[in-house]
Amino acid sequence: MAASRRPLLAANWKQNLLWQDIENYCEELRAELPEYFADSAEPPIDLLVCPPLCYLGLLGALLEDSHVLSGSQLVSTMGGGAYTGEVSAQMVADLGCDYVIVGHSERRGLFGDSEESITQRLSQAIEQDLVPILCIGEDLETRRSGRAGEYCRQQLEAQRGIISGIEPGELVLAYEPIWAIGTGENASREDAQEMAALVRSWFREHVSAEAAEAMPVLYGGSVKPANIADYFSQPDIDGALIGGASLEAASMAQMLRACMAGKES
């Protein structure tokens, strides 16, 4: 891992978890992680938490005087204005969020978002100075077939020219593959690095040397507690986008700490 990339976990999630339930999970996060609720130094890995739209407010006062980050699972593809039911990439900062994530496999398959949409969320995250985590990855048909790479080159290409005007360092790339996505299944380590590297590799050819240095690509799809290391210790994987494990704060902290051994070894 590069020196200027900040290792990154990003709990996704979803539609879970109410009022109650994110007051118990950072009180105990803060048990379970007291670093990250310290008047002291950045702890060496960030840690990010998205949780539905309608909380963001409540995380962001549970969680005002740590270090941990907070992020939206959306943005809407308009600014302010006659849209009821969106929510402004505006909103979103003027409460304080640092991430958003944008084209993640559920918002593509089951909500229709297109390229096309994506590329005016993404426009509208960066407007805002919010990071982009922007998702890619195959099918198990695609996978089988041979394509992968290619079906994510192709992703990056269909983007290329957005992510192409974000600085160094305020886009994050995750690499998702769909069939890994809450099936219980996981790509191995040696997969995971081998398309880290690809997207890296796409980086360097099609923006700059210095972005793909820079963007921190993060490996989702089943990541837990048992695996999480694994990932961790491959060059190129920088962290985890983690959706189901998530929601347990002993769980989070199970796999915060696991990287930071790997780090430190």
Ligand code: 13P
Second form
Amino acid sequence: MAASRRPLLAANWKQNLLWQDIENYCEELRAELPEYFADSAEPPIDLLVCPPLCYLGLLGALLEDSHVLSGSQLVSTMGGGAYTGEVSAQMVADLGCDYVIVGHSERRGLFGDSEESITQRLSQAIEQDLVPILCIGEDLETRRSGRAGEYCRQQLEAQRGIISGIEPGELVLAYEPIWAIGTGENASREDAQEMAALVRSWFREHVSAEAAEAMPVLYGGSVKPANIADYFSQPDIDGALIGGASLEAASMAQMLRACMAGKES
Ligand code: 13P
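Please show me the structure of the same protein in the form predicted together with 1,3-dihydroxyacetonephosphate (13P), now that we have looked at it in the form predicted on its own.
Next comes the full complex, this chain leading.
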């Protein structure tokens, strides 16, 4: 990773963990990572937890005195009003969140999130000063046919209008190949670096050099303690978006320590 960008490890819990699990998780995190709970300078790697929406308030309260950040897995396409079941970006911001995941492949594939609704969610997030983590990534067939780069560029192109208006440093990009999510088949460090570099060069060409340099790019897809350092050592990868391996505080702490060690070496 580059020295100018703050590295970020983000836990995406998806639809997992209940109230008591979350209390236990935070207690364990406090024991494992005391530097994130000390009244001292911010640790060199940002740590972000994205619980299910209904537990954002609980997580915020449990992590109130810490350096651990919280994020939402979703925000509504709509602002406040008569939209039964929806949760607005304003509500998410009101709960103390800093980040929101947008365009995750599970939302795109299972819940019909279109490029149009992704634009709306990005717009709602930006309006509330939430930093979007925009997810892109190809499926297996696309990867095998050698069109992964073209596919991801198209996903970026679809959001070009809105992302070109985002302040440098206020957007995170996550490259998450669909075939690597929850499968144990993680991308090689070379492939992940190649895609991260491609994303950054797209930003350099279509947004600005400043935005490209300021934007953290994360890799996601079967990241675990045994492989995270491989990604973290790549020049264009600034961290990871982690699903399964983020569900235990000890594993999250292990991954963080592996990155800290990589940073110092
Ligand atoms: P896994 O780490 O479980 O593969 O999930 C990755 C992911 O989708 C994070 O958003």
